[in-house]
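The form predicted alone is given below as one chain in structure tokens.
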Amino acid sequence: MNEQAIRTVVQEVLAKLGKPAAAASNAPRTNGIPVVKSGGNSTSHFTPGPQPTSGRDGVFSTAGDAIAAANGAFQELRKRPLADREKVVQIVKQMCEQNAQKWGQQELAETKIGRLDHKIEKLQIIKRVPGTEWLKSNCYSGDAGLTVEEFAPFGVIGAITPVTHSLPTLAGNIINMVAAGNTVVFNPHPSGARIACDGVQAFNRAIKAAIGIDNVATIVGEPTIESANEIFNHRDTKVLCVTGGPAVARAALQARKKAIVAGPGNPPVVVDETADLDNAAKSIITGGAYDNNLLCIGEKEVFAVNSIFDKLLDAMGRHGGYRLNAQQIDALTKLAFSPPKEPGGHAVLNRDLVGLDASVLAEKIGVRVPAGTQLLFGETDTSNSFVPEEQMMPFVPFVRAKDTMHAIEMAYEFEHGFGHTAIIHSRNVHAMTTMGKLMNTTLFIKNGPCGAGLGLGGEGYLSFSIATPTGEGVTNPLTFTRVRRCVMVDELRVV
């Protein structure tokens, strides 16, 4: 892909900064769009520290310098034992847990989206990201000799991180990538760049003290279109890992190198007549309200069969959701969306509402909700813009279905073929199997909240990069390796 083409695509996400391409905007953004401060869970007393110094502890003013430094670190790291990689993994995990309160406050103060308690928790759970223990060799021994397959690093990985989980995504990527033997250069979302830089500097200082290598992770201090473009095309970035919206995902897929892409989602929920309705309601609230529904895996719309529809909405109210009536939903929808700019196009989302608390959304339409309300919900039809759009705010629309198959068919339609995440609440194995085969999503969760798909309340492991378009799924250290087969021929068996 040529430079001009990449510039055009990446600009949708990384260049809508309200200034020339080389400058960063003061307006916070998510996936390249402006957002505003969260409500009651935000912090107004925390002031971000000074801008990190370029060229120090992993922070660089240009992508070229950041890549060169990361490449130098890789040349050193590749000579070191696996134990040194494990030290890096443990440093990142321990520092995230120890600094979760401070860094969570800093991220919210900078990005102004989501909830403080969940910003903190996302750093505390970094310890669940897998490390060097995943690097287990495959061995084949026979009359012809011995073959060992091992997992080798690529080199320098170029990574794009989102504003929704700036430092958690960065930290999780470092763990996975360095465990695999790579180094990494980051181009963070501009609205989460300061916390990302602070994290990189802190990690680098501790890593250098522990193993004597600097710049294991590097970052562009003031990310621009040019810096993203250079990372995508530089000969020393061997692999790309992109976590973001459709535009930056397309740009990565068109670069002439391996790309691991975590793309968009619009996860639907199906609830049938056999479901445990209290569990379904609690799960929808837990997942849909998490960090004010910023998660790409979060419950975005619910399709429930008619026979249990009203009972499910009653259960939502019992477990902490607040039901909006038809007039209130209409008012919120008109506030949240503008008509499409062209016939057949998408409704235009009011980005100022992204990441706000449920109570703040309610206040904007003249509704006061009980203290502690995490999620707004209510009945709509499929024509309501909240159903097809990935809107990233704590309101979930509920749509009536004639039966289970109708609900599954609507879920399939409004997931849009992203192949990201789908959820069902049912005790009917046939219904679960039918939906799973039809949806063909990377994550398919049954009878739990969305977080169960990342090992949070379900089995498995955690990562903040979920590669849906390219098929790697929930990333882990093996995602960032190449398989090397070493063969010794003849007379090696000892049994």
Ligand code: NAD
The other form holds:
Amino acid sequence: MNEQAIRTVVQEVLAKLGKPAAAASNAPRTNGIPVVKSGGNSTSHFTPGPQPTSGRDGVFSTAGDAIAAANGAFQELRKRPLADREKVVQIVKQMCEQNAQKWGQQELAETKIGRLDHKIEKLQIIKRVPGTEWLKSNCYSGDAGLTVEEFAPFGVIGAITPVTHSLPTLAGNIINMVAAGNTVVFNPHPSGARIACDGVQAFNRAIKAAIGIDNVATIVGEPTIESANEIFNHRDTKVLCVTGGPAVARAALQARKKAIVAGPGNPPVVVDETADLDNAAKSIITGGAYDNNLLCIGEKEVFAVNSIFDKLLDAMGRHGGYRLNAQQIDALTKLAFSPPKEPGGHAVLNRDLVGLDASVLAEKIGVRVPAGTQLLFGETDTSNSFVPEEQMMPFVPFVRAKDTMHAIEMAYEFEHGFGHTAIIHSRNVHAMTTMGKLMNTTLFIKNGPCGAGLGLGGEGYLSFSIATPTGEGVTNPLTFTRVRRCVMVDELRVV
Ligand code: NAD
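Got the form predicted alone; could you also share the form predicted together with this ligand?
To see the whole picture, the full complex is given below, headed by that same chain.
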């Protein structure tokens, strides 16, 4: 055996024993978690990733190899009928449903953020992501002949996935992208890389068995910022699809190729005096507590008008929320954020608190909450860091507004122009319209929880990549296509 082969065997044995390999264990650590540097509040935990098993069922140790393999798969896939793409779509949907329990547990064990019931559910609902049925051609028929517009693939897509929904984002991306005829190379979040690699391997084995093509989806086994940059800049990745926070969104927007950017949000909720307060409270808890508020669309701060403010907070208590007093909120805020590093800068989010259960978060400040508590909440003003920052933990601040317009103006200010998601609870159509126009967000939800914006309790389809600054909206197969026009002059028209 040569040295590399011995190292691979040792790494595989260590991986089976659940021990970090040398490269990972040498990395700098915080609280036992190795760290890679990146900007802003970007998640940078780096748990030991999967070991390099280059080329095994889609998992590669370098971005270059992963791109080359995905490109080879694209050259095969482009010769195949639509039916083969549909087989891939069905394989991913069925495997997510069948393995939801196991993979949900694995994702939670690896990332250590969020809730098991929702990790499982996010895989069970992958079947709602649209596939090849979306590729309907446009036809123009007239005296001058017949023109058909069809939706063609780009080739290899470079995709970045977040730690908040590692496998669900990856699975949804494969469905959309392969339905459209592309193949894809992933650079997963380092803290969710193991489950992402397991998914890619399982999908690849099944896809190869069904249609005989290997590497329809490939992945970098030990992802880094450098491997992400290689994917961004490689000539064979034709388009980027980036799902993540501010740093990666910025990096993708600077890339010299088409980027579909599903960036950060800080969704505000407005509640006015005409709202059904019980429905508003139930909705805020359903959305804000989902996966411990990891969703980018999740309710992050509430602006409620003074006349119903106290009644709304009472309703929150009736529907599974636990109210913190001013002193407790102060203690939680000090734990959750450090002061900005420079004057006028952002408070720095304490990543160790992200995605914890409400009861665990409460324990951190010495509060024991009743069993079944889903969400912590309480009154703050806008200077509290939970209002401007995307906290991704189950505490939602409620701010008193003078009237509806004041609430809408604060919502506009604290969404920061991300153009992501905003929510209103109201029966006043004028208030809804005013807010919808001002916010100009990709999702604007009225009288329901945030999930309604992705077809979960509202109409529409699902995706875990909601393209915000680049404007494609809730991604679907057409997002990943080129529109091609095929024209026949004069002949062929039969009427
Ligand atoms: P994150 O930004 O920490 O990480 C996302 C990915 O980007 C990871 O793979 C990470 O390694 C990589 N990355 C980070 N900085 C990079 C850089 N400078 N260059 C290249 N790659 C880089 O985000 P996260 O904590 O995993 O996810 C949460 C964030 O993602 C939140 O801000 C949330 O709103 C957002 N998000 C958005 C959507 C959407 O559809 N719009 C969906 C899910 C999550």
